[in-house]
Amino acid sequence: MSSQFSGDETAPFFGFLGAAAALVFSCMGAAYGTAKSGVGVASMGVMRPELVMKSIVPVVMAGVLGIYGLIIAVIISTGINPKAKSYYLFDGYAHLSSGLACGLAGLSAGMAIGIVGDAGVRANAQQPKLFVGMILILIFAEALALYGLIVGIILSSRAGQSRAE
């Protein structure tokens, strides 16, 4: 029995790599955003302890980024089952690009949320009128990760469309 190597045997590797990239990079962004914002909240809490609960918003927004990566990782990993259905290189690359899109968008959003959250909660302690502006900037930073999630879902849905079966 002679079987030729078509390259599709390595396709699941790329799919699983995409799932790992989505989760790892999104969680890195979530961790950075949480840590950086948390430092700002702790520093601000020394001066104005009554504002601590109001200033926890950036920490929560950063934590959501990890959930985006988890969603894509689950979508990708459920789509990889070479025994049930053929899994080609196209599918692996679609899943890899899906994971990278979501993960790297989550990483960049986490960095933005961390920096804005740190500076924003400190500034809010000195000038309460800055709170709405800080929240708007945080929403726009969170939207970056949401764009990555949407593109990741679209790219992941392309897997399985490479060949008619």
Contents of the next structure:
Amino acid sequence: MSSQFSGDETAPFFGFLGAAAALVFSCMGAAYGTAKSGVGVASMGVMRPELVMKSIVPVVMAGVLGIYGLIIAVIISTGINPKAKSYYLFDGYAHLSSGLACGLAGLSAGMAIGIVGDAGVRANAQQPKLFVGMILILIFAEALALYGLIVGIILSSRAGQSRAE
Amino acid sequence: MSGASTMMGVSSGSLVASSGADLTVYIFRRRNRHRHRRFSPGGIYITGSSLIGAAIKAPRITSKNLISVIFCEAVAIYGVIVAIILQTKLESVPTSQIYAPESLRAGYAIFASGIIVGFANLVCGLCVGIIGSSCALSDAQNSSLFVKILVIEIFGSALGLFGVIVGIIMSAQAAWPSKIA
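Switch over from the form predicted alone to the form predicted together with its partner chain, please.
Shown next: the complete complex, the earlier chain at its head.
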């Protein structure tokens, strides 16, 4: 009974939890951003229906956060393959940290996008010159999730580099 | 241990997804008011109470806005589907192999898959519920707004689909050790 498994046995626990953390926390941020700015759009749309389609920008930006989490979760879960490549605790911790970095950054970015989107679309309905300002602030908030994605990718690329062998 | 984490994954997937969608006991009467609800009980509850309240003055909105309730129900159905898929991957492992690395890994994979699908659909259900309630309220005022706010709801329901996709990818990694006596 030969097993082709090499590496530490409980390491996949941390790896899979990293993938779970990436997706779950990014989805929480995306859901908060979508819901909060969606309520603002609906309230504003009663008075100014022509501005609704233009004000869906915060919702789209919040949806992108979910995609960042999906990317990292797929990268991590396809990287856990102890039959092809040994998977030590080092790799498990690297994947866990990658998932947490991307996920929690996405959660914070989603909360920012939600609050800014809600206030921004309501203000844009009253003063049309504020549209560009709202977009600029939303871009800064989205950059937070992008930092998390970058760090997540860097960390998960370290997963094959343990020196135990 | 791998069996325990597997069972936890399957049950947590369907339980958490359904609690995001279904009605609960707490009844807060908040009609016709937008309020940031932090620990809301569930998506159908949020949409349903706003829909019923808004339909007092505008009964025409009831049939169209049931689609928001259906979006919320869909996330619970995702949980049931993934729970059924995961339970087909359950296998009894002989005692000598309980702590073998492959069986530990398969158990962890199913556990993480259930957690992913459960929590992603939980937050998706809450999100779709909140947007559905604003959709009903704004539709009562101006019926051209229904389709536009529905677009936002569709963005929200994509989050549940992300969870299902990653959950199914991860559950494909659950390979139990073959039974060698």
